[in-house]
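In the form predicted alone, a lone chain appears below as structure tokens.
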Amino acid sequence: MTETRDFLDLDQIDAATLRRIIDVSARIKAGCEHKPLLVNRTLAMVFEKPSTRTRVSFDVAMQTLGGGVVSLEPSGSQLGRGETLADTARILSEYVDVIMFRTSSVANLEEMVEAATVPVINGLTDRSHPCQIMADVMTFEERIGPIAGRVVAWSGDSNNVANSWIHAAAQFGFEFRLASPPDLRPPQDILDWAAANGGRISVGDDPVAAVNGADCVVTDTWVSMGDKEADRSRALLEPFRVDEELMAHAAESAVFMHCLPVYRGDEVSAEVVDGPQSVVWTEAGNRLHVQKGILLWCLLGSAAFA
């Protein structure tokens, strides 16, 4: 039996494989890899959290590669009537070739993975967002060049996206500086993993110090879906807004990234997100290409990189 290749978190896949996925994704975008390699393969997308970019980019990616797509949500499946995730995973494994799961709970993802006999892709959890960061690394390298040895700065809430940036810093060899309120710091186990794997991570509460000379500045929405402490979060994060004054401390060639959706005037000013340093639309577009690379790796393994 062949080994199932799950794409769950950037700390669980070796750096060389992550690099190959980025490289094949770039070739796909450049038009060098347009073979319908996934004909007669089917992707099931399971959504416990709403989605625009994840839904459309995975759907189009699979179809472009020649495959089919089935989309499930609790309101339109037995998931909403009490069927367990494990049973859903077992049933889907009889019908489809790969599952993309977008959920709040890491435990739910783990239950899906344990029961499935086909590859599972992490479309997002409250702890991580690995597909997004793969697209971000690809975008950085398109605009600036190799990310190894560069500096990426984060200003804002240390959320799931920031956690995946920490993983990426160790895997791709760049420095990651994070500025956030003390109450919104990354989980210690993620920082410990990065330190043990050569990650150059700094965590503080001074956004200017974090951004100084950086090649890329990143932030994310202050209030995640379902956040019951939205007012408190906004109050804590006001000093971490990315505006033109903060961007002026970055390198002259620096880019601004945001995984979207964006709330202008909260985490970032309109002048920055809509300005010349912003690459957010390219970043969103690269979700399509990098997820083709991920699907190919999950289903074809090393054959996808031949």
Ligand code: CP
Given for the second form:
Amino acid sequence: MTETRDFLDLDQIDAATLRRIIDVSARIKAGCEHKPLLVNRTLAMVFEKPSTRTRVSFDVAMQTLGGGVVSLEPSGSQLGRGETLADTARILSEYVDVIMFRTSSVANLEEMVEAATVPVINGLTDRSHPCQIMADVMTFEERIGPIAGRVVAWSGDSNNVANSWIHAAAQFGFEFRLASPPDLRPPQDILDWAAANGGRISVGDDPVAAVNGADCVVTDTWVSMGDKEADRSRALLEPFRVDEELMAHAAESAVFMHCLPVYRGDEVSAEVVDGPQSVVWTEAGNRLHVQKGILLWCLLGSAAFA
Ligand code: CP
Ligand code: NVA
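Output the structure of the form predicted together with this ligand; the preceding block shows the form predicted alone.
Expanding to the full complex; the earlier chain stays at the top.
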């Protein structure tokens, strides 16, 4: 029996494979490799939370590679009436070749993975957003060059997106400096994993110290989907807004990234997100190319990289 290639988190796939997925995605974007490699393959997308970019980029990626897509949500499926995720995973595995799942909890993702007999892709949980950070690494390298040895700074809520940046820092060999309120810190087990795997991660509460000389400044919404402490978080996060004053501490050539959707005036000023250092539109666009690399790896494995 061949091993199922799930794309679940950036700490669960070896660094060489992640590098190859980025390189293949970049080659596909450049137009050098764009064959209909997934004809007669089907992707099921299951959304327990809203999505624009992940939904459309996976759909278009699969179709462009020659495959088909079905999408379901609790409101229009038996999930909404109590059919279990495990049963849903078994059923979907009879029909499709790969499942992309966006859900709140890691436990839900694990239930899906456990029961599915086809690869499962993490389309975001409360803990991580690995597909997003693959697109972010690709965007960084497109704009600045190899990310190894460079500095990425985060100022804001320490959330699922930040967690995947921490994983990526260890896997791709860059420094990640995170500034957040002391009460909103990354999970200790993620920091421990990064430390044990050579990650250069610093965590503090001074945005200027984090951003100083950085090659890339990143932030994300102050209120993630399902965030139950939104009011508290907003009050704590005011000093962590990315504005032009904070960006001035980064390297002159620094770029600004945000996974989107953005809330101008909260986590970032309009001047920055709509300004000359912002690469957020390219970053969102690269979701499409990276989804192709991820789908090819899940469905074809090393044959995708031949
Ligand atoms: N960045 C991102 O994942 O966007 P969506 O929530 O629109 O998919
Ligand atoms: N941290 C955000 C990311 C959205 C793509 C959230 O989980 O809502």
